[in-house]
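Here we start with a single chain on its own, the form predicted on its own, put down as structure tokens.
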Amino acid sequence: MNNLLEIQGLSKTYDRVQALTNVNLSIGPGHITGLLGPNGSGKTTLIKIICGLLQPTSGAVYVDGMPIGTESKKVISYLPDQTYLNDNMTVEATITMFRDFYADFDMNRAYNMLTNLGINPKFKLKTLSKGTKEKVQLILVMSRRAKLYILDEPIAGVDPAARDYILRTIIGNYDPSASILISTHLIADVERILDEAIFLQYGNVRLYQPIDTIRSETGKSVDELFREVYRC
């Protein structure tokens, strides 16, 4: 199995509600792919799938080559869209417990970022603006050198002065043979850096194509393509 993520027939239903539908997908190594959807499309189950957060009901999901379980986590490093840090904690502590737990974890990338962003790591988090929370909890993540980044709204709570640097900085800071899953509402914003895109509806994947593809085949953006498809 050369991907690093593969999916197989992935199905999720709660209670009578269907939330993905027979998923298939294959993502190689090196690619940065956009999860696009509206609410309810099925986007964070997928995700929580793939992080082991919830079994899926049918279906299978290997990342590395390993199913879903203690050895896959280990190589995936996931930014919920919810801040999920302690609050009474400094900077540099909650970067030192993410060293402590994570043996991938890369200090000195940790700090470049930080000083980039003009982030003082004595400060409390309690004390930080919600998009510099936010701005901490991705410098945490693109610290790991993890084969899979799985990233939900990374850049939803941040000004859009900083939009430009943090993808900047998730495009700098991983390895060319791990894979980024980007999952987001702002398209246009991060249709740039894009490899692919999957375009997912009513928990089924309704297209999977390169960026390229998308553009040449139908004239349009992806921002634009999206919007057409979900009539937003």
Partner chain sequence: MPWILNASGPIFVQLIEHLQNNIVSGKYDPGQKLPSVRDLAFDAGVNPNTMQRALSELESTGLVHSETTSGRFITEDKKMIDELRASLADSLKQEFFINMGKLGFSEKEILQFVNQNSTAK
Second form
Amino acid sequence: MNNLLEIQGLSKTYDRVQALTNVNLSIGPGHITGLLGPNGSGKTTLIKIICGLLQPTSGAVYVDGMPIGTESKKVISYLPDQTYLNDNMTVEATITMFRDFYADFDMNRAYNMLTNLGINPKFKLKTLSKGTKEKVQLILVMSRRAKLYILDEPIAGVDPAARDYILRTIIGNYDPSASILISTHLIADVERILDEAIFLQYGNVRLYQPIDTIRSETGKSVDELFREVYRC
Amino acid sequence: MPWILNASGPIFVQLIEHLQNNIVSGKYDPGQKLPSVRDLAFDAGVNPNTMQRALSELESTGLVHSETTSGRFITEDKKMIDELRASLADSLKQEFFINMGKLGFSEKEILQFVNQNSTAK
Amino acid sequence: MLGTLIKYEFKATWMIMTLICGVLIGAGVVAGLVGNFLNLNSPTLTDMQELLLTFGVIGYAMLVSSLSMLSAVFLFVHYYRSLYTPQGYLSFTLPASITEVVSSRIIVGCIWTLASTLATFFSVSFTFMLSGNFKEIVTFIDEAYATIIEEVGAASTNLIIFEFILVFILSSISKMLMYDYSITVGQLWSKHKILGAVICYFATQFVMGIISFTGHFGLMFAAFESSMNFTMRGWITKNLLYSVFLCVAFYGVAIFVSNKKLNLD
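Which structure goes with the form predicted in complex with the partner chain, now that we have seen the form predicted on its own?
Let's see the whole complex now, leading with the same chain.
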């Protein structure tokens, strides 16, 4: 089967600093993969290259068989680690905007999630708390029927109760032929919804394995293993 | 019963244990149709692939069988369920004896202790 | 997709830009009416009237120039924010090409620059028309117009005026494009991207200075040598071509750099 995400010999150098070094990865359809690593390990750099926001120094990335470009952007639903919406817009206006731009956007799904999380669509984004803004962004991103979801720190700013709802939303909403790549520090919270984990260290892939393989081989949870691997 | 998962041990093994408990305790009746993988995964808050794997393992033991069109069903073989129940209970009992042994209880003391507990109730 | 992008660009900018254009025109109307009320054409002006006239003219000029500056600042800040701050994460992951995303900003910027240039023009016109003042200036323009017609004929004169207006509009658009182009080229710096934009702006300004300096003096020397060849038409046409060249060059470089070197870190 064709891989949804194929990364070959990817390197990125910023200002003489090597952020990624010869990264090779293949993610098939139907996986929820954790992209794990400490700060500065290259997670966000890798994600931005896949989304076309950074140009690689060398190497190639293919999404659903296509090089990064307009076509790849149509099938990727990307949640950045910062708020990327115009603060002057209402929640409703951002939903209309997503519907206008993305053919795969599902309005009903978005409004359902807003209701479930108790967010008033008439409010302007600048009146919302940081956590609520993050929820709105996640709703927008998860309301698309994309092939590859890329979530950069999706639950970092939201309270534990909403975290649980969001994680369930992620499992409940995605299509079995789609894949999700989640970068996070909060491994313990996210671990059970993952089926694979990638450990990044100094811009290299240190480990790429199914979660249950890690658990049965090491006898530890991924969270414990992570703390051990990256002990300071 | 909520799905409580431990930090260690493969998740699919824990899911199997949970499903087995539901079957032997009668929460799922013999011959009953199971919810879909997606619903079970959503309910447990786990990855659907992991739930799928747990169900496949249960299928290989015969406790669950799948009909290609209509979904997954619990076995109607009551004898099989009873046997599983007995073996699960047995291993819990063994474990209990071992752990009590670690606390310095002799077999006789353990039996006495269990009897006290049931009369106290 | 370009159409949708442009639609959302207008949605994001129309409020401020309509306000700026409205205030520009409104200020012209008010200035004209006040001038009319003060009746500044009477041959003898009191000290008070002279004072009012001076401050009025200075105030109006300052208002108009600061408003057009405000519109330029608003447009380039919008360009920067929507492309190179976290908002750019959304702009550049929309299912559109980089060329479309950057072009939508530039096209809408051009339209607003055109609108605010026209608003300035109308504002000044209203001041003149409504106040009924500044008769000398109006007469001077009329006379100048008549002289040119005598010299080159009515058809040519209208063409010259049309070209002149076009040069005026194009040069304000090229100014806006120069801001956008500088911001985009500034992104090539790995740190201090805004400083990079400023350096790019002044370096370009310097190069343009050299070009127009040699251009004008070359033209003057040429005129001395064969004074017949120097015509108003020729001068304006050269300016027109130069403005068009600048617009195309700034746009081309901005698009090229965005496509090859987009790095939102």
